[in-house]
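Next up: just one chain, as structure tokens, the form predicted on its own.
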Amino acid sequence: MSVTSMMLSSSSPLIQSLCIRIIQPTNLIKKMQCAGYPEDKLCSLADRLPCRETQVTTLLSLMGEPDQYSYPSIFIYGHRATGKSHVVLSIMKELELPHTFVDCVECVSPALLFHRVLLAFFGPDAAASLPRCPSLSDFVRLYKQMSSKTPATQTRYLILDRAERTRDMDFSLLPALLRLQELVRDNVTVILLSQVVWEKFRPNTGCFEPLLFHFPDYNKAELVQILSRDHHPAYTPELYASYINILLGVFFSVCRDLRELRHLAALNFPKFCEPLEKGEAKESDIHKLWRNIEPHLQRAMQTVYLREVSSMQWKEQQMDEKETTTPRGLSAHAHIELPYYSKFLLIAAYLASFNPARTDRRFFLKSHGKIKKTNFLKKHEKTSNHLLGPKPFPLDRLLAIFYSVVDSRVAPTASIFSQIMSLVSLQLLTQIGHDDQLDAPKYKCAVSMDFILAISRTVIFDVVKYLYDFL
């Protein structure tokens, strides 16, 4: 018998740390016979969750009939936007399984875990019963009480997303949860939903071993079905489906994410279609189609995944710019990843690189007086500063040049001048000198003033202002 067919015939106890394998579905989930579950649920999860027949059908074997004992805890993973929590949660409520759903990152501790259980399978006199401070074993002698009282009909589902969270909790809870079942007594099964592999959460201390289940990511093919149905009401389906095809053409190399691409299609689909209201073009002329969106998709690529302006500032702004321009407010994807303290910390270098030293008085002191350009200008000083390119400087002056800009009080920690090494190594500073000038090491900026003025824009900066060039 393969490794399969036995996770798909058998939900007993006896299975021990069997990871789960996803195939290609061979048949429809509704052509599926599920013992204990009505036909008609089983053809509603089929339309509810396209692509995801083969992770439904393996679900539902492990977990049985309602009345049967399923295994102690599942552990299902997958990177974010794969349909873990969607698949789960549309499985209980559809079928109407007695359960309830915990967001770790809102159970912040083991207290209000505790507290959400028994709420939701007790009742809120279970709830109130628990001490101010609850420990594992006050949870585990109340559930018994509260179980004995109202034993299960039906297998209780405790499902937790984001479950990586617990990590960071009592080092006994995560192997407690995993047991449940045995130490309550009552027919409950745990699932775990998380982007972390098994082997990066298994704790140190060992513990009972969850069946791994894990979601793959869609497929090109998945993705355009998936999408395709969010078709707008105006427009024909084949319509939508080949402007699907395009934008997945542009970010599918980049992107996998459903959410994040949902949120691209929904943003540019009325850019896709100005040629059909204008009367330009028709919902056959696909190249025409294309060429007109080609150039906006290409910029929305730079900031995926981000949010540097929101979707009615984006909208605002494709309406607003010409076809040559670049929309304002966002950065290139060269230097949006830097840290918020590094982009001020490049800031400061770069006008150190091309401020004079005796100038820093008159741009970062309140009290400096009204001084003149002409009042700093040598006979010799006739070129700009940019043509000359940047110069050298010491750290203390551009820590001090970083306290002044920086727009809130930051103390002088080990993460600052760990940034700046950062801002070294990834050639955006060069370090002057030799190896061994420990006490005064200089740098300079290696940055084009298009670089510095698109991240003084990230951080709402106006750099041209501290400038000595440009006074």
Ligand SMILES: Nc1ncnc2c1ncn2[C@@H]1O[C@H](COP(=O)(O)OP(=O)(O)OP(=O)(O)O)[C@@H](O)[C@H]1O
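Numbering follows the first chain given and starts at 1. A quick note: this is a predicted structure, and the numbers were derived from the prediction, not measured. What we label the rigid core is the largest C-alpha set whose atoms superpose within 1.5 Å from one form to the other. Compared with the form predicted in complex with the named molecule:
After superposition on the rigid core, the Cα atom of H99 is displaced by less than 2 Å between the two forms. Annotation: Cα of L423 displaced by at least 2 Å between the two forms, core superposition. Superposition on the rigid core between the two forms places the CA atom of L399 2 Å or more away from its counterpart.
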The other form holds:
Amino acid sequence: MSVTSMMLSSSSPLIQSLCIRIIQPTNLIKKMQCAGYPEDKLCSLADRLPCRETQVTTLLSLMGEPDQYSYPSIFIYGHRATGKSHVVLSIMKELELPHTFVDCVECVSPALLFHRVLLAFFGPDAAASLPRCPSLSDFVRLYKQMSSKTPATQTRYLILDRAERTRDMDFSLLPALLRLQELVRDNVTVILLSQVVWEKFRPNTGCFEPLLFHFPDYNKAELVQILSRDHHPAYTPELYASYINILLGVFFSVCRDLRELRHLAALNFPKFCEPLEKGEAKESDIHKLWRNIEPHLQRAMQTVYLREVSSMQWKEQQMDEKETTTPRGLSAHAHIELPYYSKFLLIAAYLASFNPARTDRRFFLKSHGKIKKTNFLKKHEKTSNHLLGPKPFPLDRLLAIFYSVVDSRVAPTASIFSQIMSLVSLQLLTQIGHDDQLDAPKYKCAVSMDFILAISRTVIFDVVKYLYDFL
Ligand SMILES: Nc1ncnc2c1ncn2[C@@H]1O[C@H](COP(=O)(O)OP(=O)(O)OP(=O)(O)O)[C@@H](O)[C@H]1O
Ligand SMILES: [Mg+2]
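For comparison with the form predicted on its own, kindly provide the form predicted in complex with the named molecule.
What follows is the entire complex, opening with the chain shown before.
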């Protein structure tokens, strides 16, 4: 008898002990996995899902044979890109099991979810019979009606991806989905996929407990194995595997996300092959290829991974770099990391330097009253302030703009003043005309537009909106 054919609560000790056994597959379970499923399809599944053999075996044993009743609900959780959706969908598609895959992000209301389920399982007529604002009981009633006409010959699977979204819907929805099988008296299993652990799902009022199944993170060797499969047809698989090894050597400590790593691998591969194409190295000169690519990857880690520039900009910068050896543009500043308020001080300084003082009221005062448009936009001012260069501004103007742009309330403490001095010593601000102690100091912003754009992006501030030249 299969494990899944037992209709027991997961809280019962028997089920729990079975689960523990399942999650550490034994030979017995390995034999069970084939029951009811064609061998060739299982083989191709194993081939499509490297490093997830254990999870596939376990899931198949939880699911049981297609015509048997399966466990009512299975909750699969794990970090992002651990293959939850990919594994479940591949199993469903490869083994041709009746299923519907619903991304809960797309279902803003339970009505949409009900519609999707009925449409997938019973066709458009069933979905059309739903009332305009269907309640849960409408859905259950219709489902029962339809399934009595067309009873399931195989377990139907309802897969809810990003299932944490169901918590924001009707409070009774999740408990009902967990025991849908019992409510509709049909051979249906709900599989919930989420990055959030079950403890954060469980309603206070209690509910039917699903079977919990964890997808662990891929380790380095597994990532190498998976990523090496994307090898370029023009090069040998061995070369690509050694490239992936180098790539992971740099990125593994900061990024374990398969999706991001795959993207980075594709993005930087042409650079890795450069010496091969130029005929400067052979495929066996791994050390030479490594020396060529390593500094490049280090730089990529500072820019692309932090999303300071897009992949497109990164590629363009690499082209330019062929002419100038020093990194240009945004990546040149990637190593400058400023404190949060210093970034806003610098943004305020930039705005003070490049905006005429008379426009401050318009930009930074919430209730600025009526300012004549003609006064504000002086059309005869043809020259761009950016072409004229930064203008000096007094400290009080800088602080006024700073308090206006920074989101939270900041007290004018000594720390803020010392941060201004630090910006001066970093030569991001220039102090001018402070010979006389009676004279208030004036400053000028000494950074470029690119720099300030990069800085404002890190604090999610749209600086262009506040620049007079770009109005
Ligand atoms: N074992 C694997 N072999 C090949 N590709 C894989 C494997 N695991 C995951 N992938 C690929 O990695 C990407 C992310 O996988 P998937 O979408 O399944 O992750 P997930 O766990 O559902 O992540 P999320 O929680 O963000 O939804 C997909 O493009 C998938 O094809
Ligand atoms: Mg997913």
